[in-house]
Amino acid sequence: MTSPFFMAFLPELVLLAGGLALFFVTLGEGLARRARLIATATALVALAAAVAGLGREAVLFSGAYRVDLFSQVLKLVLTAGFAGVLGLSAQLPDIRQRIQPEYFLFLTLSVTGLVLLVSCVDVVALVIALELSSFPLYLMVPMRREREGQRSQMESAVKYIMFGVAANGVMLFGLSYLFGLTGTTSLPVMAAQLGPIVQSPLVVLGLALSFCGLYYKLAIFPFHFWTPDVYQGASNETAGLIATLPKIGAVAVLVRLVSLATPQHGTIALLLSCLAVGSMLFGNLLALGQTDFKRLLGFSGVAHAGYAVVGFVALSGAGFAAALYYITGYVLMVLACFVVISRVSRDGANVAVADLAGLHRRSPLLAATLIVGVFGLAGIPPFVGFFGKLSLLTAALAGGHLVLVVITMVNAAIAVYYYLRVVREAVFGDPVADAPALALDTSTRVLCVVLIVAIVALGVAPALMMDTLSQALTAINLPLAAS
């Protein structure tokens, strides 16, 4: 049975409640605090929300915006990491506090566009709520207060935006083709209708332009010029949303445009394969070298992206479900580490890997919270990582992709190097005379807990979470129903 139109859309009406209330609390002067309360505020009800929205189903907006169990599973995801990010932006030492306000109305009105994101299934929705999650980010970026000698944020601002409008002018394109193909925007129907010609050239063209503008949002190589420039130069608060909840929203979208194509379609399984491959090598080998803990994780995030696109080139569900799921393992250990960035940071500075010596007798929630993030992303058991680069790989070996496997192995555990020297100072590396014991307030010591946890638990007990993925992507593919 249907449900109600109000409940269906309640996270999305909560979200944008928020964002209009913030809109008016900007119009004030000096209401930080009661932004960051309202912006808090609307993050657990909209969590709230998401769980009470699962099992609901609804078609809405003319068949355009569908409400399934894939899209509640990863609206839950979304507004969780609303609510983490929520809790790493708490002091906002490196945004001036008259603008504030704006900061978190960008980032309710960002993270509004990715959860109206994974309902859409008409290309118009679809590029319209793509924008809405992007351009806030764009302003946010530059929010960050000039120091004397840098102003590093102007220039990744700068490569933000032409960035990601060339990506998404060419993803534009590639989408004209497809229309033009089908003559539908609906993906459901341009699914049925490109099946018996998916072999084409021009629908080969138009996936692979379609897909330029989420390889941007994954940072996928060689889309991601922008990224170690953008989580250098934007605030840390800032590098860390942009590290992680954008990209629940493009491996989702991808999802729904790499489905297009069938399991026996070996030249887009071969494109995503020399994706995969160039992003792996190019991001592991670059963050070898790398000082500032910011970029590193930068160029750990083009690596990743390439783990993640390991998963697509099966184009199986099995592969699908592997992707999102280790996508939402890298959320939550790319934002344990921010965490600890954020923390560490003196008045918002960046955090060089020398830096971080000694963390375990400056604060040792702080270490563990780093060493469980770390580890995790080098993919050492029994974190989420581990299981979520096996199950990536399973999927591509079940796909006949034994070389691409191999590969990812060899990636893997170059990643190890880099990811060890972070523990290595934080564990063994003695702190310097005057660095001080960090004090944590209890949301920083919460948040620091419940990532501890959601990341082992996943790694752990990762069967409820892949069967419920698995469960949600067969929602995709089902017909269109009356609202």
Contents of the next structure:
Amino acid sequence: MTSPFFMAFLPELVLLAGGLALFFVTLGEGLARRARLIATATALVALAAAVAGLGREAVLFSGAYRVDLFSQVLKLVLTAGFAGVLGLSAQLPDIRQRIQPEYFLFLTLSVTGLVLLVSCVDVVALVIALELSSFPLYLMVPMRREREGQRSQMESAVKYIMFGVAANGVMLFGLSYLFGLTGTTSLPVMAAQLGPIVQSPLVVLGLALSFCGLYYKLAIFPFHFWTPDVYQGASNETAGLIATLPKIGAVAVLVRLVSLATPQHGTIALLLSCLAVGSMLFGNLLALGQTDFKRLLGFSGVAHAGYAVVGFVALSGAGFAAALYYITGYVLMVLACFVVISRVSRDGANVAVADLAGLHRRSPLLAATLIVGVFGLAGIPPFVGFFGKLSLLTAALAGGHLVLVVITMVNAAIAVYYYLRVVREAVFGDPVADAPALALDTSTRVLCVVLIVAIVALGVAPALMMDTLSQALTAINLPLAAS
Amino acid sequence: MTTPSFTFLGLPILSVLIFSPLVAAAGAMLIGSERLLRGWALLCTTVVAALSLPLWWRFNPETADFQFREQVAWIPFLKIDYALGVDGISLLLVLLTTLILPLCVLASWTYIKTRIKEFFICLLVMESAMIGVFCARDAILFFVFWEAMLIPMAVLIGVWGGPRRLYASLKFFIYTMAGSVFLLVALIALRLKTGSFDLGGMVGQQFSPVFQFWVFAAFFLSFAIKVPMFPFHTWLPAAHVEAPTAGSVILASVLLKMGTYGFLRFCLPITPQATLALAPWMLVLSVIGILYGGLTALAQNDLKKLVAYSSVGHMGFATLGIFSLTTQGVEGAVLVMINHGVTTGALFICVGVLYERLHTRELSAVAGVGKLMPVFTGFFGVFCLSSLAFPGTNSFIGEFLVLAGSFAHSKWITICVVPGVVLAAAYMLRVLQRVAFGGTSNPVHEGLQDLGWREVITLTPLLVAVLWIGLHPQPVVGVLHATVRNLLLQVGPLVP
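The form predicted together with the partner chain is what I need now, so please give it after the form predicted alone.
Full complex below, order starting with the chain above.
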């Protein structure tokens, strides 16, 4: 049952309209407040449109764009995450007032790119959506105020864009192989044509290179080198965005691309296993020594990307669903951490782990948010991180990857140490003498409570989301119904 | 035979027991006054204890089936159920948990002076998780409760503990976590073999010996850390010494039992062949634990450390009984678990009583308080005698059964244990002698108060339990008999 164009495309239309309105706002002067208001309204309307769009199905733009359960669920997650990031960006102390409208414009455009991305089933459209989601981020990183003559934000921005462009180039190169082998840019047609020749080295090479652009977004070792520097150099709110939403988009596209390979494909599975192990070990070991909380989250993000890839190794629907569920939970938990960072931060400066000392006295709600987020990341029940890991490991073990599962669990045990360090400061430490109590505004309180409830609720009752995801994945690369 | 169903206000009783402490913790968040908070915590834990008592009367000891069962699909995608039930072993441990918690609240009445609200919330959340562990019939539900205890326990040690509390708290957390990650892998592997996380479905499956060996190894690592068995015991003295009284009591009385409970619930029935093959090694580790714990306890001057090392020895008896794989041995092991909960819990409360008055736990500094605190010394004396398994006290029955069971299994092992029994008498009598009669007049002891009514009320139930189990153990053993026989039938040919 296909829906009319307007209804099927509603979330994207809302976001585009919001982007357009923000563009006009950027032409004026001193309209930061209005820009924030428009962006927030856009996020909330888009969220409502995404809720209304659940269950719609349509094929648009000559078969390049597919609206199905898979894309609609992710659009819901993305727009909700958009609202969360805006709640995080309520203050923006480190972005000059004059360019704040541009900040909100680029934020909205980047999210628009991601929302488009999850529906693309044509590689050209996919690359364009990926670029649309990436380029605004390249511009948001250097927007941070210069402090004490340091220009670390510029260094980060250059690293981010250079790595990004290089990774995209490799991805395009790989996609050109796939195009050359099949003569089509449409993923469903490609899937059907690759079926018989999927074991040939050229297909493996094409697929492996195509994944690179996504590894970069996900920050998989060895494509992660930008991560800690960009987290450190970008303002807290920008880092909060970069750490969260693009990863959902990357996992979604990775699901589409990886499912081109059949479940019996040993080489792809081996490749993914190596990347997963590398990411987990590298991320966790380097996170052990970090003192800056954002850098710590950056390295832990590398490790978590590795966990998510564990779900792909089985090349099964259950594994893909687990990866999507895991990354959704990850976004919630990291958002919780970034809410704490942006509120604890003084005038937008970076937050060291030691700055969290005695947080429970300065603001019990923030401390609770941090604890839930960090223990969730550590994979302790009943938070979403635990059931994410459980379903990832179950899928991987069902695929016979015992060694990978054991390595993953060893890594989970290593990671507990640095997460505990954070908790130790926040809960057991005493605040430094001149640290004031933190007063939270209502929107922050609401955001904290919503994040805590979501992290616990997704952990205690994951059935609904998991069932929806696995249902959505059954038909992901099947030939189009009507084009 | 049908198992009795039993509800409270229309809700299944086990769920009520698990979740009412959580509700109480949520209620505690709304209370501001410290006096009210203490009262609320005491009221709630007492109500939970009262609610758990009918389990004892309604339990049918004739059958080895799980009783008061509940089962609802929880996460169908992964085949995880919300399944609860108790057999003889879990019944006793649930009762131990619910009955010891009000005493923990009483023991913390004046001991805890800062952040009282958070303290009682942690205590209540712990109670929920502990009851949950003993009732869970689904592997993941078990694991969730198992891990859920980590955070509140680490907080109990880390916030209200002694000078090195952070070190002890992190050590406890990381040790336990490191053990449990492999438990999770083993559970997933079992789920893939049997098709669901149902614990009942994992029993009697005839897995291949190699598979059994690896699963047993994962189980062993996790449970041996929790018990703790030698050489995984090093977190225990640190945690015990630093924890506040209530934390030590919970740790000793309930948390350590989860390791041995895990052996009984997972290793024996699910990996019987591996259990049979590896039992001699387990016995050797148990004997080392008993001797090592006794020798180390003999050399301690810190009372809490002494009791902590004596725990290593006592838990060695429990694992000795379990891996003797005889009816008497396993029944004795469960009794040792219960007795250790009662006696060691009581000893920690006694040490806490001294610490509150003298702010020291050094044996030399508390020597001679017997003259000034006769009531205290009376209680303390009985608990010390119980700890060294004096006939007529509870521990005697447990250790006697364990030794009888292990004798049937292997004479030599049992002979090796005998020095351990002597050591227990040596270190406990040394403490008792010093505390009751030792020293001359110490000026610090001027004006020392004897036990107040609150402390007497705290210790009396434990004293009653010591003598009741010691003199009339039949009801407790009777509850166990069918369950233990069934458990051992799952391992292999029954040995008396």
